[in-house]
Every structure is written in structure tokens, then in C-alpha cells.
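Read the single chain below, which is given as C-alpha cells and is the form predicted on its own.
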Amino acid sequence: MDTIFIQRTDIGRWLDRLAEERTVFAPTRRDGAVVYRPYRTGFVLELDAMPTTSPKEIVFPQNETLLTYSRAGNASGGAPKVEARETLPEQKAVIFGARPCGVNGLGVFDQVFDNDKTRDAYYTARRKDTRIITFACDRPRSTCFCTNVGGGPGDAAGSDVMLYPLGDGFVAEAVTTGGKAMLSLATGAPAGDREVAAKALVETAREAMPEPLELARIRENFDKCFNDMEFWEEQSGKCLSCGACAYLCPSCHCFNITDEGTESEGKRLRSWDNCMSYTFTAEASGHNPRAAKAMRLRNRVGHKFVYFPETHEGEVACRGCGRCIVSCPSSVDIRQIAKAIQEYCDDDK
């Protein structure tokens, strides 16, 4: 059976049995934010509101140690030894209560770690052993526009299951053969006419979506705008480059490498990094590309919209899901920003 309905008061014991097998990471609340934790019996489990955090950190945490080192002397009076140890990850993980817009930002990473050219070891170990069991949206907030930049409410590429909500409970649907396997595990009852009725919930929350978002131009008119400064210190008046766009984005793949320890040993971490940030790009002569903030905009703007799309078949990097509108302590709005842009265009500035 591919589509079942289960009871709300089900899920945990549905995850008892898939945590048995895999780290099942659920979204929870943790200090006025919902974020994801690794499941255990008694968890509470937060079923309704979007998480604040993407799902990228289980694919590709905050930080990582890509290998250990040691660097012993030599007894013979030869160059000392040095050894160096991979430490890929064996983790084999379910996300439970991804979003679409969420599961559509690890296709952007699966584009930039795994293809003909790159391929991170690391990424895709991690990729490879996840399933993931999506929410469909019932309705949108004020601040989603998945559906400008390819997504929508009920968009199941990537999952393995799709959960639609539906009163006491979820339609669950079986995507692939793994979804199949993780949902035999479940206790649920035929889904019958309540399948019809939870999918006409979620076409509903798709055309309840907010003003649609204009961008068919805006890669014309972002070479238009490069230069004129004036208009970008405006567009980024209020930012404090904090950075939490770029950390809570589910797309945003910037990092740094750092080594640390002694002489003797040490490890080598992996760690997010953002393009806010004054020293994104600065170089080690003293010289910073991207010195100001307002040039930092114009890059993430950028980026989102036009450069990523160019060697990307005209993909957005930016998945609609709004996480950088909501959390931005000084309400920068991405989509303004994109208006703005058309807007500079059709004045013929």
C-alpha cells in the first residue's frame, strides 16, 4: 500500500521503529525557534509551524573535521612523519518534517558537490544514506514565494514520503522504493476519499500563495544596475551583515577551511561560511573585493538570481521558502530587492 492515513498520535511510534535503523532528525522547539534534533522516545515533536533552520545542516553541518593529522619525529634524523586520516561520515539518516522549499535546496548542493566535475566525499556519503519524509504546506505565510522559482506547497521532488495534513492526522504517500519501506513501518488505514480532500488542501495553499514575484528580466536588468552603487547602498541601508540569510537559506553552501591543533596533531574543519561577511573575500595582501556592504548584496542578489542560473540551465538558487525575510533582525526583504531591480529598469535610470 503507497498511501495510508496515520493518526498524529501515531508519528512517534512510527519513529520509534525508524529510529531504530537510522538517525531520525525531527524538528522541534529550541528557544523560540524550530530546528531539527535527532529523534528519541518522548521527543516533542513540532508537527505544525515551518522550521526556522533548512535541512541542509544534516547533509552538510555547520562544522565537520575532514580528517585528523599527527606529525611524529624521526628516529633516523630523517624528515619527520606525517600522517593524515580521512574521517568520512557513515551516517545513515531520516529528515522528518522537511518542507518542499527545504528538500529543493539540497538539490542545489547535490548540483554543486556531486556532478561530472566535483564530487565531495563527504556531501554525498552523507546524501546517499538520508531519506526524507516531507510536509506538504496546507498554507502558505506571507513571506513564501516557492512557487516564482520552480517550487509549490505539495512539490515532492526529492522526498521519499509526503505527508499531507489533514485533521487528526496525514495522508502519507510512498514516493520511491525507500519512502515505500520507511511507511511499511507505519501504523496507518487505507487513506481512501481523505487523499482527494488532504491534496485539494495543499492546491488551495498554492493559489492562496502572496503576489506573485516578477523576475523574468531580472537578469537584464541586474547587469543594468552593476555599477550604479547608489542604488545598491539603498538596497542594503538596513542590513547589518549578520549573516543569518545565508545560514538559515536552504540553498547557501559557502565555506571555509580551518586547520587547528598543535605541531603535532590537529584536524582539519569544514564550516559554513556567508557572503555577508567583510572577510568572505578578503585577501591576505589587505585588498577585500567586496570591501563594502552594499558590493556584498549585489553578490548574494546576484548569485541567487543570475550567476548561478547562468551555469545552471537557468535554475534559481533562491528556493521561495522566505527563512531570510522572517529571521533578519532588520527586515531586509529579498523580493523587494528583486522589485526594486525591475523597478530601477523601468525608470531607464
Given for the second form:
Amino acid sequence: MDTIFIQRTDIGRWLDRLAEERTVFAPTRRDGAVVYRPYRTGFVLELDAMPTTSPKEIVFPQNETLLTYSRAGNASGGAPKVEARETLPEQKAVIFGARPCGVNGLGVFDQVFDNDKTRDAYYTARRKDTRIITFACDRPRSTCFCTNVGGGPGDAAGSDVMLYPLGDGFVAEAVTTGGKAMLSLATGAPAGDREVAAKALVETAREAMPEPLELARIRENFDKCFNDMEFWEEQSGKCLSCGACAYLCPSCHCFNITDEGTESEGKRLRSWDNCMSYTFTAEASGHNPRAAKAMRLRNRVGHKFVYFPETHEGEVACRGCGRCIVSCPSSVDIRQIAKAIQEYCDDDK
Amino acid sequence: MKQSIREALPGLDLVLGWEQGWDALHATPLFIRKAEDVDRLILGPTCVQSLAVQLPSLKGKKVGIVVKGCDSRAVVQLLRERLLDRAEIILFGFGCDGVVSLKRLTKVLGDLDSVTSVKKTDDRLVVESPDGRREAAFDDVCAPKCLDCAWPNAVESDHFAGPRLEPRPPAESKTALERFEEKSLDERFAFWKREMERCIRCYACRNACPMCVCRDKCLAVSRNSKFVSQEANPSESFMFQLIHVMHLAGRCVSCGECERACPMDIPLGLLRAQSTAVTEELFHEQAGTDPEAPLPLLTFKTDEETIEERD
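Having seen the form predicted on its own, the form predicted together with its partner chain:
Full complex below, order starting with the chain above.
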């Protein structure tokens, strides 16, 4: 039995069982924000709103310690003793309540941190035993555009279990063998006709999505408008150059590495960084190749729609979740910037 | 308003205003450069952003700016600190009867998507979307700063559109700050620990603050001297907030942009309110209300009127 119907009221019991074996990261409310936190009995789940943060933080935390170091003086006057200890993470986790766009974001991480040339030990240690239970979307928000960039509200790629919302519960479908094992712990009834009804809702959601962007044309036009600083200043004028878009983005994966501590002990830390920050490209000489926010926003959009596709067979790094639009204090809309590039005409330049 | 902007535009490089964003609930800053851009200007309860944050980076240009009362206080404070040149700024003021807090609105009316119309009628806010028409008492959904707004009209303006409005009386019930201060130190610390735990260090609070003028040279990202590490834990994030608050002491114009900009809905306004209450009590003045007044923290007096230094 791969497809069952789980009542909303039975979800907690299922997570209780899953949490016996794994850390279950599930969405919960913190005032106006919805965040993923380790599930415990009595946890208040948020099953409807799209989480404010993306699921990337579960496999790529905001901060992680790469190594710890200590340096002790030598009493006999020789060289000090320096010790560095690698701190590889161990994680057996479930991401509960990701959306297809968030899961697709992890697809970008996988390509960047786990490929034939690069295998990031920290990322892969967290990722390899992290399972994903995804909510299909029966009602896209007006800021959603996953179908514009290759995804979809019922996209099961990368998920272990898909949950299709329907009335007072979810039609649950195992996608992988790991998903099947997880689903066997749930209390549910055979889905029957409800499977068709739930999937039809998601199909209706897909049909309600906006017209696709012309991705090939955006790529082609980007070269033409790259040096048109007037264009980029117009696009970035209202941007505050903060990092909210990048830190909430399910696919933004840039990081910084710093040593935090004293000369005698401390840790090497990897933390999220973002290309909207002045310091992102500030060089030790004092020169900054992206000194203006127009250049920084150009890079952010370029990375999503042009640079990443160039090295990944045309795949766009933006997953269309709309978090950057919803949470931008200035209501900067990446769809509008993409459209402006699409429609860019340099005939009169 | 549109008429006076159209008339002034030929002598200006640009005018900062608002236009509708991706739905009727979200206004977004509008940079008016050409006469036809003026048509997109909107004024109303969704015009939340303080456009004054843009001014320091536009120095050298002749800039017009549309301002609510609170926004004008930021411009006045920047002028007072000689961070802007009055000759370069043209203020288009109006009387503002309050703006919406999207966070409070969502709490009262629930999730709102694809909003097609937002109207304020007397003391109600009416929101229409494909889900139907919903309405709420304006005081339940407005930005907290609007509840007892003492400065609805632009403090300073070159052009003023519409009628001047009466200030709101001080709140009769206790303010959020007063309620917070009744808690014990332990309770207050536990509160901030919990709130700061979800800070993602995006610095939207800092970058949306019109008084934050260090911009790319912020102490928060300096490795030399290192006041804050890259570690995003509650104590480091709180440390950054305290740095921000201290830099705003006597300067904060209570626009609430820090709190509004926070994508994680951390009640950052509470920290600023505390420091503002202290400086207002000490110096008997409000930041951003008089462009010529001396700056209390940059003015030396052998004897401060309100500070007991010796017996």
C-alpha cells in the first residue's frame, strides 16, 4: 500500500514515531515567521503557510564549525603546540513539510557540493541520510512561479514522500523505498478515490500558474545589458542591499569562512554569505569589483538565470518559490527584473 | 501631489515616491525621472517604506522626496546631522492618517493573497481579493507607530498636498514598552534570547534604517575591530542589535522600519523604543523634529539640566 490518506490530527502521531529514529525538522510559527525546528511531542505544527525560511538550513546551516583549534605554549621553549580537530557532522534527519520548490533548491546544492570534482565533506555528511516529506501545493501564492523555472506544485523529484492536501488530511504517496519505510509508520486509511481528487487539485494549481519566462532569451539578452549600468541602476534603485533574499532563498549557497576565537583557541566557522553585501567581493587591497549595489544585484540575477545554467545544462538556479519577493522590505520583484532582461532591447543604445 | 511633482520635476534629477507592487497590498518605492512616471505614484495606507533611506546615497543629485510625517523626521534628522544638503532636497509632504502593518493585518484577517484593492474608510480597512472582501478596524492592523502618531504631517516640506491632520492623542493603554518593562530582568532576557534565536543576520533592519549611514563600513562586518563574530547565535545577534541601538541613541526617529523590514518578524522596535524613551527623557527633545536644534549627544555642556553628575 503506497498511497494512504492521513488525517491532519494523525500527523503528530506519525512525527512522534519518526522522531524516535531521526531528527524531524518541521514547520512551526514564531510570530509572523514560520521556521523549521526539531519536532518534539507537543510541538505546534504549521501545516498551511509556506515556511518563511527554506529547508536548505537543515543540510546547510547558517553556521557550522569546520574545525576547532588550540595552541599551547611549550614550557621548554620550543615551538608552540598547535592542534586542529575536524568536526564532521552526523545527521539522521527528516525534513517535514518542504515544498517542491524548496526540495528543488536542494538539487542546486547537490550539484554544487557533491559532484565529480567537488565533494564537500560537511554538506554530504548532513545530506546523505536526510529524508524529505514534501507538501504538494494545491494553491500557489501570487508570488509563486515554480513552473516558470522548471518546477511544479506537485513535482516529486528529490522527495521521499509526497503529501497532497485534501480537506481534513493528506493523500500520502511514497516516492522512494526510504519513503515507503517512513510511511509505514503513519496511521492512515487507503486513499481510494481521494488520490485522484487530491492530484486534480494540484493539477489545477499548475494550470493557474503564470506564463513561463523565456529563459533562453534572458540568457541571450543578459550579455547585451551586462554593461548597461543605467539599466542596472534602474533595476536596483529601491534595493536596500540587505541579505534577506539570499538567506531565505532555497538555492543560494554562497558562504564565508572565518576563524572565530582567540590566538590560543577557537573554531573555523562556515557561515552563509550573500552577494548583496559589500564585503562579499571586497578585496584586501581595498578594491571592490562590485562596489555598487547595481553590480551586486546584477550578479544575483545573473547567477540565478545565466551563470548557473551555463555550467549546468541550462538549469536555472532560481526555483520560483517567491520568498525573495515576499520578504523583501522594498518589494523588489525578481520576476520583473527577469522580464526586463527578457524584453531588453539594445537597438537604440 | 502629482501636480506639484510634475511642476517641480524639470528642475530635479528624480523624485522618490511609491507605486503599487506585485499586488494592491504591497507598495514599492518609485523613482520618478520622467513626467509619465508620475502617473504611477500612489499615496495611501500601503505606502510603508521610508524613502529617506535612499537619500544619503543620492548626494550630489537634486532629489525630490514624498514624505509622511515619520519619513520627514528622518530627513530632518539627516539634515540636522549635516548628512544631507538642504539645497539638494525638495520635500513633498502630506498628512498621513496611518499605514498598514502587514504583520498585524495577517494576524487579524489571516493569510491574504492576490489582493486587488485596499481602501481605508474612516476607521476601517477594507481589503478585497479573489477570496472575497474582508475588513478590520484600522487601529488593529496599522503600524504600531501610527496608534499614537504625534507627527502625521510632514515636519518640513517645500510642497504640501491635502489637508493637515490632527495628531493622535498619546495612547491611554500602556505602550508595548511599558508592558515589557514590567517584566523582570530574567524574563526580559529570556524573551530576547528566544526572539534572537531566529535572526538570520540578513541586516534588513540595518539597511532599511534611514539613520544607518555607515552602510558598507558597518561595525557588524568589520574584522578589525571585531565586535561581532560571524556566528549567528542569540548573543552575537543581540550584540549587533545593541550596537545598532547605541548608534541610534538620540537619533532614532521611531519610523519602525527596522521592525517592518525584518523577514523573521522580530520585534526590533521595542529595543529602539527603549533607547528613544531614555534620550527623550534626558534631553527633552525628539529626534528629527527641528533641523536647527543642536544635537544633544554632540553638544558639550558643563552642566546637563537633567543629569545629576555630582551631589
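Just so we're on the same page, rigid core means the largest C-alpha set that superposes within 1.5 Å between forms. Quick caveat, the model's predicted, so the values are computed rather than measured. Numbering follows the first chain given and starts at 1.
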{"property": "Did G152 shift 2 Å or more between these two forms, C-alpha, core superposed", "result": "no"}
{"property": "Rigid core superposed: E214 CA moves 2 Å or more between these two forms", "result": "yes"}
